[in-house]
Amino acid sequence: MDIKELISKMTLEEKAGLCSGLDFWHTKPVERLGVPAVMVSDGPHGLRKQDEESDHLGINDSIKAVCMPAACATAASFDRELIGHMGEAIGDSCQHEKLSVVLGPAVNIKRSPLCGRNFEYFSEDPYLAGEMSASYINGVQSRNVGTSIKHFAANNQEHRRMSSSSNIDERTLREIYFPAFEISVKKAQPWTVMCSYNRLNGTYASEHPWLLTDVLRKEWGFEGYVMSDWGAVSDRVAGVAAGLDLEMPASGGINDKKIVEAVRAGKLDEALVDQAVERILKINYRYLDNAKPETPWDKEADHEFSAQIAAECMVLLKNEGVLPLCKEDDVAFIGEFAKRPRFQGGGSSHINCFKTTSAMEAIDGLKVTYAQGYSVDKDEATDEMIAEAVAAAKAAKVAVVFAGLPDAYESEGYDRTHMAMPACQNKLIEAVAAANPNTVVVLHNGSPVEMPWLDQVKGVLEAYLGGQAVGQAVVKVLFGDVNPSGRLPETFPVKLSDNPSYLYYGGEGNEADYREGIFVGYRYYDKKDMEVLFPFGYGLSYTTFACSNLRLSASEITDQETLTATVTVTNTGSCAGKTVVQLYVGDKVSTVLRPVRELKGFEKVELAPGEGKDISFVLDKRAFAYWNTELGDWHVETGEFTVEVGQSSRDLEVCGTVTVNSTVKLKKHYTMDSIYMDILEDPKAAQVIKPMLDEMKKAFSSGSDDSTDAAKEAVSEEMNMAMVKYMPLRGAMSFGGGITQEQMDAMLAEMNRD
């Protein structure tokens, strides 16, 4: 197909119209041409496509399919190979339903627990939320189907998510905000992008040339089509300039008319619509031309894979011997999500599930009773509930409570206002773990919860939202048919008020600035030395693992080299089990502000006990590097950084240092308000005014000969020193520097000679 050769065919009107939807799903077809139009779908962890009344909040039913465990669990499997095959159970769905596209992964950063869409993103960790959204998108597409990342740029909360700016400084945006899209688009080329609501630094995502044309294009190198959010179009002319291909849904033809009227104007230049129709349809082409309708969909297969991974992603957070159980033991299953899972969010991802397995439904002839506990609907623990589930825990040798947060709690389309779970669920965890001291809590929920009652239970397996086989895997983690490996791709902490955002987030009428920076997550926690409930990268198994013997291949490197890590990680312990060993960067002396630690390596590993394996990293540039606002690049400080290995990023058993060469000097420009510190710390610039300097020094010298007191002159002498270093260059003609101006003039022209 000459995609070039059919566009010099349409008029101007069939090229606006083919920048915007024909409805909900569907592109604009051109039928004088034999253009069709193609559908694209919800559904970053299965399809919600439908069929007939079309909305993108989930309000109305969509076809029978299979809910896969939601990003916040899968995040926590920190197994790329295992997301990468979720994505080609989900690409072969998208064949056998004639889609071109899926809408999905998202992408967007946990900046807080509040955020109600935090189910669907993956991390608080920019390099694990890049790595585990690559891994999917190719997934996917090796299905011939194609991914639509999202929300690009900075959608961090859904409070005014259509109208609020997202204020971020640019090295903010850069080290936290952008790298998993960068990594998604560097490694894994999804077929289309999509925009996000808010507006960045006071302009719209979806007409923002910067981020969609300079960033994302000149380079990353993307090269799909850019699509809306459904309604986040402001102004489609500025939208067509900026880099937005498609809007989406439909515009009823008022935003397609207004693209003809600026191109007719001499507003818009037509070789930028020619460019987004041709985006478009290259893309809709590459899946036309492949489209495999007859590939099978079986959904009973995608069931039991579904459990696979939501067991694969649970992560076991307190165990004191209670844990795995044993099946000859009368065990109390207590709490409505026993028999009523909570395993998706709201929104536009909620899946019309095909079917679904309870943990109740899942026990296969183990000896399990069960008491309600509390009703998810009313929100409540009556006295009588209570009663029953005491009475029952009482009765059995072990407690399981399945408690978490309700689907009202975290949807898209509002933030919570807390991090409690709901109050009857606390007060019934209470009373059973005072009746039974053999008390398990496992947690259904899409973000951080606070845990009141953790000092009162022997256990606690955070279950995620993990789709609709998650009972069926809950049982099998708990019973020790799968050994938990999990590990949590957040920081949980010990309350709200802890998180670094937690004064600023949701912003000021529609400005929400981010404040504490590149400080988010384990990165903040870390740099004030905070006591945090779970730390991030956490997570325990039913046998133990040791880390040890790192080796660099390098003391030494350029900024230019590569490092490579190994380590030795072995099962300790007495049954066979996975871990996930992880690696973390930190530079020891930095004259910038920079996190303790941060996450630039990882990988998951299979060993029977007493097994031992050697894992490598290789470290490039950017694992040493922060973002220079005045380079306008990635720039590594000459010094010495370490390399931390471990099982959590405050589980660290190996470490090594290695020094970095820097083959980029920065330039450093001098003036008169320079201030000595600064000065003396360039060796170049030092030796220029240190004839200066010591005539500044003897003029703030006490001038006495006959003291005799040496303390008093250290003293005297540290405290004159330290007036001087914070002094501007300027200050020599004040304070007995004997300088002119003009001598003063040909040491800044020395100092700042190349």
Ligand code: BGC
Contents of the next structure:
Amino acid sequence: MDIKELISKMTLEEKAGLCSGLDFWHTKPVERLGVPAVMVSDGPHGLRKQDEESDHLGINDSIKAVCMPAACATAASFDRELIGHMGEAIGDSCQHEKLSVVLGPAVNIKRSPLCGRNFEYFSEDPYLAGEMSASYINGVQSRNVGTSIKHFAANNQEHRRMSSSSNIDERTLREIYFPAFEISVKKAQPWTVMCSYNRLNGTYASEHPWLLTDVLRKEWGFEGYVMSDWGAVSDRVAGVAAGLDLEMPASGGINDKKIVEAVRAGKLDEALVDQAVERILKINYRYLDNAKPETPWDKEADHEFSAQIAAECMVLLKNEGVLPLCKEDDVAFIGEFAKRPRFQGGGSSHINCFKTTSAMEAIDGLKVTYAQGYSVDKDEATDEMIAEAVAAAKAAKVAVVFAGLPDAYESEGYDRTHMAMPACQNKLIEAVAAANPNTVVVLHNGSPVEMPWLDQVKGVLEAYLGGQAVGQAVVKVLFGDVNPSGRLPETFPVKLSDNPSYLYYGGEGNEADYREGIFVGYRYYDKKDMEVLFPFGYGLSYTTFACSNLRLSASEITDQETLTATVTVTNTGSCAGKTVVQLYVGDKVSTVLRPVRELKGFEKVELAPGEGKDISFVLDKRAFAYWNTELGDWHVETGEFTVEVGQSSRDLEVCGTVTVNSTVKLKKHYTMDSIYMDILEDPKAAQVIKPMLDEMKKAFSSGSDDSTDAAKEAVSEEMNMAMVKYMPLRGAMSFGGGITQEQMDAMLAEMNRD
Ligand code: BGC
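Can I have the other form now, the form predicted together with the ligand, not the form predicted on its own?
Now the complete complex, all chains and molecules, led by this one.
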């Protein structure tokens, strides 16, 4: 298909028409030229394909499909291969359903536990989010259907999501809010990118040329088309110029007309319209040329697979010898979630499941009783319900309370206002724990919750929103058929006010200032050395593992070289299991503010009891670099870096050090206002000012002629220097440097010479 030639035959109206949807889910056809429409559909953890009534909030029905675990859960698997296979299954279902693109993955950073859409996002850590996203995209696209990585960019709150401006400095964008997109583009080349609703530093993402063209295409090399989030377009003409190719959904022809008028009035270059059309059609034909509607979609098989994935994602947060449960024991399952699990979130990702399996439906052959405990719909636990639960708990060896956040507590479209679980559930857990010392809590939630009862229970299993087969997975993990191996993709703070964005989250009116900067999640808690409920990367197993013998391929490298870190991980317990080996890098001394450590590598490893394996990580410049705004590039400051390896961000068993030498010389420019401290750090400049500085020191230490000896002694040489270092160069003219303006100018010229 010669797309350029095809476009040359189109009228301006036809081309402008192609820049917006036909309806809610289709691109427009050009029947005259035989260009067909194609369909896109939500995503991301299954299909929400609407054949009839359409909406973007999950209100109207969609076809029966399979709801896989949401991103909050899949991120916890730390398993690239697994999420890649999940992508393949979703890709196959797209082929079967004749969908060109599935709208996902959603990779926004979990800045605050309050974001209503956290359940759909992977992590507080950009590297983890990027790696999981790239694997998912590669999985889906291996089936010749596209993905739409979303929401680009900085869409971290639902509050005022269509008007709020995320105000973020460039370094923070580059280090925290961009990398998940950047990694995905570079490693997986998503067919499409969906821009976000919000504004970024004042400009709507849908009309942001720096975002959509300079960074996304020119820097990262994105080749597909950019579509708008549903209804995210404000100024369509500005959008075309900025690089927004497709407006979704249709705008009733209004914006298409504006494009035509702008071209006719000479305000928009027609070549930009051609370019948008070319990008859209290239992707549409990539799908059309490879469409395989005969691809089978075995929903039963996907249901089973979804149970397997869910089991790999569960995070065992606490276990005082109570788990795994013994299959012969009497166990009470308490809480309505045991019968009606919460396994997905509300909004555009909401799937119409062809079937679900609750924990109570998965207990075949086990001695399990049930008590409702609380009502999800009424959000209450009556005295009767609690009494029944307590009786069931007393009669059992172990009581398992299924708890978490009901649908209304977290959803697309609005944020949470607190981090608490429903009071009725907390009350129930406390009553059950008082009745049975062997109480375990299973949690269904998309984001951290407070756990006021943590000390009263023996076990906690974080199941997140694990998809339609979550009940099956929970039972497998509780009874030890699957050894839990999930790790937290986010920190659970003790309380909401500990979160770094607490003071600013949501913003003032439409201005949301990201004042905590790069200190998001564990980057903040570690810098503050703060107690947390559960740290990033944390999770237990029914066996134990140890990391040992860290070997670095060099003790010194340049920023152009790579470093290989190899560690031995051993299963030191008595059953087979998986752990996640995590590698963090930290700059020991830095002139810019940096986190103590940042995740730069992870690997999920399966080991038989007693078995050991060597795991290697290759670290390149980016692993050591920060974003230098003056350079407009990544920069490594020469110096020592820690390389820590372990099984959580707070369980780093082995540590090494490497010196990295920068090959980039930062250009310094000195003026009369440069201060001595900065000049003295630069050996060449320090040499230039040395004679003058010696004069000044003399003047300082001799004091005035009539100062007493005591006064002179009180000010030591060190104190003098401590005071001088913050002085600007021009101070030499007032404080005894014995220097003229001409001499000063000559010195500056010398200091600034290359
Ligand atoms: C959401 C997107 C979704 C789209 C289509 C929007 O409201 O933000 O994530 O893909 O609707 O349903």
